[in-house]
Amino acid sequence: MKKVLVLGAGQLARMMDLAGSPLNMDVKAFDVRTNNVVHPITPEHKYGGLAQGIANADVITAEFEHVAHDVLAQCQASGKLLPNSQAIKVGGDRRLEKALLESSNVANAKHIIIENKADFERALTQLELPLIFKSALEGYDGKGQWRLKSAEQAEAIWQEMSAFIDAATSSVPQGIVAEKMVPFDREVSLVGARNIHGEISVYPLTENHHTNGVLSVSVAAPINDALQAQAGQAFKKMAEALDYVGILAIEFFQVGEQLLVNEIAPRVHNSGHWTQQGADTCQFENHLRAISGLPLGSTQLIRPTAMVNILGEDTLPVETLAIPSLSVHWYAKEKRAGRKMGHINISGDTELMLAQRLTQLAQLLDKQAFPDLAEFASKYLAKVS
């Protein structure tokens, strides 16, 4: 029996081990409000402190890219830690991001980094309005970002991001990513995994639509052959330049036939939850093959599948059920207004039975809680028919 370590004991830990127990892997997670290491699904029981977690395990890995540098570090003195630490912190920190983007040659938006107000004068000069500046930091679903359209509003903007680095508590200093906005057509993602031996493989492109900033729908489907090979190469490019091991994602803007990188995830992403009922092998199973030294799983498309994201709600009408193809995950979490709470994964043999069954489900869910879905789906619908 393989023993994982999972560091963060969210959904996407909870997740890993409904995917591993068939595997016969033991996964536990360990928590880092508490540190306590828990168990993912019933975190009530404990199994000691983070040395106790280490010793015990035969792999380390985690499910998001802020975990302390200390922490890391001790993980990555083990030996155990897949992805390792770097690839960790590069996901975590957006100045290393576009460090490794300009180095790997891979296509992004033009930017500046910001540390000091002469680096703002600078972004200002050098970069064409309008702007959007980013917290190199624990910057997530929206948060930490500020967009500038006019230079009336310079001083305004820049007041607000000085206090805020100079509020940072985190161990590295704090820092704001500048980047000219990109007119994009949409935002698609694509989620891959490398091994151990360092074999690849990678999922179909995903269309992410987003509502208030945090993700709502995504969508895959077939997509264009050449726009796939474009986002494999960039995910080649740095999967190989971090010595990368287990599922990566790239969150990629798309303008006209080019793909310009947004932002990566070390880790399981919300983007390929579809590949729970879309995908012969899921991102949450791929990545636990990836770090455990097993050959990869299928990760071709066997029908289109859409994810839709439940925020803030705990229930769902019984008559969802009744759609063929739908499932729905909980994560057993207390109802909070915005929280990401569950997620549902709906299947058709078709786009268009896909963008059918959407339609019917958008027409069965409150539409506060899920306000523009049946928007997307009526698009969708008119878009594959």
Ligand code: AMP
Second form
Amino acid sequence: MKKVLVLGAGQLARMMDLAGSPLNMDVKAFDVRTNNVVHPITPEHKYGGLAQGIANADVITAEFEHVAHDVLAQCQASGKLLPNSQAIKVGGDRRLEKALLESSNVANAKHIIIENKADFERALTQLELPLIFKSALEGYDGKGQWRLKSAEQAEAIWQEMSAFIDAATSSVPQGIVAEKMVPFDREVSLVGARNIHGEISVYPLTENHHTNGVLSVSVAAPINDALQAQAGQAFKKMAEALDYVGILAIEFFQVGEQLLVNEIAPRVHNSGHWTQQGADTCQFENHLRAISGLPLGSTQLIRPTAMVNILGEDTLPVETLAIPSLSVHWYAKEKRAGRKMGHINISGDTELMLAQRLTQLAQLLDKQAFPDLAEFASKYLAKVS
Ligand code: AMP
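Switch from the form predicted on its own to the form predicted in complex with this ligand and give that structure.
Every component of the complex follows; first up is the chain already shown.
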């Protein structure tokens, strides 16, 4: 039995455990809030602290990139951490991420790193407005971001940002990345795996929709080969540059036929949850295979599939389960406004069938809890009809 320790005890560790059981893998999770090693599904079962967790594990991995650096160092020193600590740190710091994109020659939005007022002034003159400013550390789901549309807002935004930097308590200094706003046609992501032997297998590109900065719907369907190849090349360059092992997710802006990287996530990713029902092997299983030295499972799309996030709700109308090829995945979390509580995967033999089922789903769900779903489903239906 392979013993895996996951840094982080949220839904991603939970779904890794669910995918690992059939492979006879034993998955434990390190809860960074309590410093306990717990069972990912029954967290009341505790297995000691970090040192014990490291000693008991064959391999250690992470479900999020904002792991404290001393924890990462301890895991790295054991020789069991995959992906390596540098890859995890790159995913948690936009400055390192941008440096990697530049050194690996991967297209991304024009940007400037801001550490002081002079850098801020330079960003205003060298990058065309509108701009988006993002905190280098701990920014996710659109948090720690400011948008500047006109020069008159500059001073007020600078005041807010500099107060934010000064208030930071992290061991690494906080900073800001200024980016030119990209007039993208859509947002897509690529989830793929690289194993210990350097073998790579990527899933089809997924189209992502956000509501208030948080992912709401992802759709995986047959995709244009040229775009898929472009994303695959970016994946290979970055995964190899990081000597990456595990699942890596890359988010892109699509502008015409070009993909620009927005950000990377050194872990299984929300936009890859559809793989549980839509791909031969789900991302959670492939992550475990990759870090355990096993052959990767096929990443082929078996049928068009969409993932709908359940945010801030802990129940759904039971009739949703009567829709064919629909699965609900709850994370057993306490209900809180806006919190990721679970997701729905829904598939069809064709995109038309998928769009019809999504429309049916949107009609059953509460409009306030799923504000954009009905509109998304109707546009998708019109596109594929
Ligand atoms: P992020 O936290 O970097 O994923 O940003 C959150 C969301 O803000 C993205 O999903 C985009 O919708 C939007 N966004 C971020 N950066 C840019 C950019 N350079 N141009 C246009 N939109 C952006």
